[in-house]
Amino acid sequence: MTRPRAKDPSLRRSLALFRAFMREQDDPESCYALLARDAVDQVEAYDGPVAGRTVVDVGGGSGYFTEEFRRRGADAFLFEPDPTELGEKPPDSTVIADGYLLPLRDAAADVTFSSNVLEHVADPEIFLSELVRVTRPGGLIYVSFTNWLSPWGGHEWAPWHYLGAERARARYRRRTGKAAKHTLGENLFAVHIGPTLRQVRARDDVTVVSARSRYWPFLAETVVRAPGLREIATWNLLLILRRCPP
């Protein structure tokens, strides 16, 4: 069966996302609701409508992605390891679970979804293996992450991470009067595009449908093919993987 393939999105869409990111601290609900709609649009661009399908959202925080999948008719379930990320009203049937060991049988999901989680796990390869395990043969795996050398790689203390993590954290404390949420080597890790692509391409249980910049409005796959440049210019890598038959 020929499946739809995503086209490079519009400049208007990229600008809307960028403006939302700039207002994240002041209006997180609008920011993450927009991001969720955009992410589910991307899933459907590669795999068709999600209505009636089982979706596993791993590390989805307070549940914006899960709720958007449900609005479109999917049977979506949130698995989040950190209770403090859930907010006041997490989606029904949310499960507190580590992405390294999901309480799911093999091949349980039609779509396995993980947005901006990979840079927060100490062993991305094990995490990816668990996403693959719970995805049915022929199912889709959506993984995006902010790579370390991206301008946003240091998260709240970016772009000063280019001068070193400790220096960047110290600057954040001086500027805001509070400690940074993320600490390199504890809950934020330096994940790079090149090694990640080599890992997934070496696997025999998935095929890489697309490796692209998540937010770029043009040449989104082309920039990822340029070693060195991609580590800075990609900003956020989106991997679309297809689970192979056993």
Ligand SMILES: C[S@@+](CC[C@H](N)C(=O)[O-])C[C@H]1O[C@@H](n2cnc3c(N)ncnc32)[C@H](O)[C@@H]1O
Contents of the next structure:
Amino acid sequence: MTRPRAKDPSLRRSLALFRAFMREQDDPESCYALLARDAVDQVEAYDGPVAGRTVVDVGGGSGYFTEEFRRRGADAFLFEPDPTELGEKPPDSTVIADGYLLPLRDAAADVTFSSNVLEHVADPEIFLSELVRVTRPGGLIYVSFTNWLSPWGGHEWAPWHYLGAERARARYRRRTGKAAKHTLGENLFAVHIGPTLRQVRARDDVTVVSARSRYWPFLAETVVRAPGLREIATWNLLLILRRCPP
Ligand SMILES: C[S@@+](CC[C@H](N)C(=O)[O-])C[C@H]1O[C@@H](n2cnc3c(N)ncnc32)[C@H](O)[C@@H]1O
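With the form predicted on its own done, generate the form predicted in complex with the named molecule in the same format.
Now the full complex is given, and it begins with the chain already shown.
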């Protein structure tokens, strides 16, 4: 079988994403629109055009990814548990639902998509199992997350999380005058790359098509093969999984 390659893993792409990310606070629209186009490009690089496919976006926030899947002709649906994340104009037919227990029959989706949610759930293994359950055999599962030891692992209080979560949160409050959105152990969890890889590789219902850095322009798969180093250098792990036939 020919091995699929992620589309355009170029320096130009990574710089464009980085610049957009730096402007996220001032111009969230453009930032998330670019991120959504890039993520759907990645899905299509592994699985072909999404047009006509059923796509489930789990924990999709305000729905940028769902909208991009729809723009490309997919039947895409947003499942988001937190109404405050939806914004003013969520996509039509958005479902308020927890990723642990999706209101979907088994094998309902051709593509199950979850961007930057795994580090926000207390039990990533159960969450992943639910993504697998709703994906049809042969279907694709896209899961990305920012691991704890990534320079961005502490989210809004990064990189001070390297000195401890409590200290980093306190520093954020002092500097900004507002409470941080995330609290370790409540809505942010220390997820690591090594254990996550061991967990997915041990499953008999998925194959790992790719484990790579989501944003790196080069050595994106190589960096993930280096224990220790990968926890810091990967930045954000992208797992492309394929559901096995029963
Ligand atoms: C950092 S945001 C990511 C939003 C979007 N997927 C993105 O990549 O921009 C994390 C999202 O995970 C959602 N989330 C947290 N716990 C969840 C759960 N148990 N099931 C599904 N989504 C969850 C949050 O409500 C939030 O929308």
